[in-house]
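Below, in structure tokens: the form predicted alone, a single chain.
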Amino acid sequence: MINLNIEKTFGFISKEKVSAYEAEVKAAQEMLEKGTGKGNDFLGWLHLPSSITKEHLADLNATAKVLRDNCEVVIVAGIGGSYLGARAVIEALSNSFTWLQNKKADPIMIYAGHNISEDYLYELTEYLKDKKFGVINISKSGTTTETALAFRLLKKQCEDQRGKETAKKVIVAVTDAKKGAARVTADKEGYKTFIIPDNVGGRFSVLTPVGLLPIAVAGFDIEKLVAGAADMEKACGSDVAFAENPAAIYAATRNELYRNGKKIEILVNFCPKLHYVSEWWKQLYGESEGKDNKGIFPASVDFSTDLHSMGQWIQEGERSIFETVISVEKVNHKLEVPSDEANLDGLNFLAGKRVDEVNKMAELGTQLAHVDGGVPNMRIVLPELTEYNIGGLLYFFEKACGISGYLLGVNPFNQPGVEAYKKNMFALLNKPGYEEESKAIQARL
């Protein structure tokens, strides 16, 4: 189970302050419950982990087997929530060069489906040219642009490759469960589907199948997965205690710095393998909350990597940020510094010590370093990268993320935003009914 420390925010912000959130929380975790509050449609994710089957679990592994007994890789063809919780994820709990090794246990995760670069689906296409690969085509609707478009090059060489009948075994559809041009094709071609429940946006999705597949397929334990974010459910419920509640403290200490100028929240890890997770987070916060001109800016860093990068502007730039470091508290594997006779480095006062201790020290005088510097820091501590931890830690970011958007004062659950760029690229494009945009759009050029 994580853990959350905010004493470090204190001397910005007050104890007192944060605790006297609690009402307004509580509010926002009835409207949630109650589903009474802007958004309710899309709730679904809520009591999730809570919900999900054995028997729907077994069937996620035994498509996943299919797949990895049939391809050498595998494309997950998605863009924003439809790959990012699923990248996120895999990339956490996979060795770091396990796709440079000659054998391997498991497929190649490819994705692809999330740019319109011609050079990189091109690069891909040419990669796969010898290989048995398959698609996990992700789509509610199957018409968005950069899925679309990706997936239709990736069915066609599929099946010029691998023979029609091959490419349904190794083709599965995640989609509507009625509707929709990858439901319809999905159905005409016969191909295995999972369904996107309609109550669940994108970025809330990575515990349905559109992140459970992929990662299965990639070899990790989805029950596991599912299990902490059950428990992280529970530990963040309605039921428990403002004090205790890990989820409800988080929402209501990012509100308050908001409050006192605090406009830019940056996601700090100290490990490589949580920067995809970091990217889904972004995607979680900065599409539920930037609206009504109004929402912290997520961003993020890998450190100490962006340490020798960012650390300048964030040690002494504007005083606009505050820090959330995701600490991992037991790292996997053991490596010690070796000594060495000349010590032209003047590394020989690491001697014996483990790397992890160096990165830990770094962490911690980071953190002091930063606070001193004007920049408040709130601790998230996971014992280690477990399928288990990693379901706890996106579930307690999802509910904090619903109170959150709840006491900033928008509606967490919808993206109107997003719409603005597809109906100027459709126009410039002159896709069939947006002539007048066209018109409208060419006379600004």
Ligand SMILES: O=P(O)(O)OC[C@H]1O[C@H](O)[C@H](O)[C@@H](O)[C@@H]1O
The other form holds:
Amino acid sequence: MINLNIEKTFGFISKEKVSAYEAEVKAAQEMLEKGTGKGNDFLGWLHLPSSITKEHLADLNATAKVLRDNCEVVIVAGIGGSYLGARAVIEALSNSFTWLQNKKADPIMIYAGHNISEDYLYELTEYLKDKKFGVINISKSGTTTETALAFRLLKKQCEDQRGKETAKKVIVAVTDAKKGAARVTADKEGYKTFIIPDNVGGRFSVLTPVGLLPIAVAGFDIEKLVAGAADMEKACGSDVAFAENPAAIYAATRNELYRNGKKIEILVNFCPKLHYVSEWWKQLYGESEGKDNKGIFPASVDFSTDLHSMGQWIQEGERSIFETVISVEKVNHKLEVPSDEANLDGLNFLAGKRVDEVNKMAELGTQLAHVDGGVPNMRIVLPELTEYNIGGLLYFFEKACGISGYLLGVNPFNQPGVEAYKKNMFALLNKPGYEEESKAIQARL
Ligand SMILES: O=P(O)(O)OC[C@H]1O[C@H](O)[C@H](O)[C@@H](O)[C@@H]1O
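Return the structure block for the form predicted in complex with the named molecule; the form predicted alone was the one displayed.
Full complex below, order starting with the chain above.
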């Protein structure tokens, strides 16, 4: 179970002010529970972990086995909420060099459909030429251009290389029950499909088949992931006292910091495996809160790497930031710094120490330096990178996001702003139905 510590924000905001959020948080929680707030048709994530059945998980694991048995490589085609959760969990739990290893117990997981780079897609299709590959096509709307375009290429290549019959077995769709092109194609081709519930938005969908299927294919235990999320659902429940409820405290603290001019939240890790947890978190908070000309800007850094690039700005730049550090208490492996007789690098003072001890001192030293430099600091401790703990962390962030969005006064469950670029792109590409927009945009160029 995670542990949240906000002590190092108290030089900047007061404990009393955070505690004073109790009533506001309670009201926000009630809006979530009773469905009386904005975006109330998108609350399917709220009690999702505790409602996932053994049968559902067995169905996902059975499909995962078909892909694992028949594919050396599995492509997860999706963008935004349709790939970030899966990638966050898979990368957090995988060996950092898994894709370079010769003895592959698990299929190599590759992501596509999240960009429109011709080189990326060319290089991917080249790489796949001699591979037995499968595809999980993930799109809630079923019409997202990036994903649909990649899937068109991958479907054709899979059928050409492996034959239509095998392709049918190794292509799986995760999409809406009825709507969208992904659904039409899946039904016509006879693919196995999983449904993304209507009332779960993309960025809250990691615990639906959107996340669970790829995670199971990659070889991780989705039962434990869901168990961790379900325990966190209890720990963050509306019946849990404010002071004991990590989602309530996190939501209150970040809103109090925001109201005191801290407009940017930087999610920090000291473990590169967590890079995509930050990417997932940025979508969750960015799309949920960045609207009505309001919202904390969610940013992220990987330390100590970025201490050598962004560290300067964080230490001495404009004082409009705060940090939320995810700290992993216990690493998976043991590696000691060797002793060296010549000691040319002067590192013998570290000889015999665990590398993680050095990392932990970098973390502690950074926290103190940043607090001294005027950066409020929250800390989330994960006991270990396991399915259970990651499941808990994801749900904690989701619940806090729902509360936080209501504290901010926005609808945390829509994302109207993302349509603007799409409209222009379709107009520029002369998509049928965009004739008027095409004319108008051409006149602007
Ligand atoms: O799952 P899809 O419908 O393909 O959507 C994928 C993503 O793209 C959209 O434009 C939204 O901004 C995201 O919230 C969503 O997660």
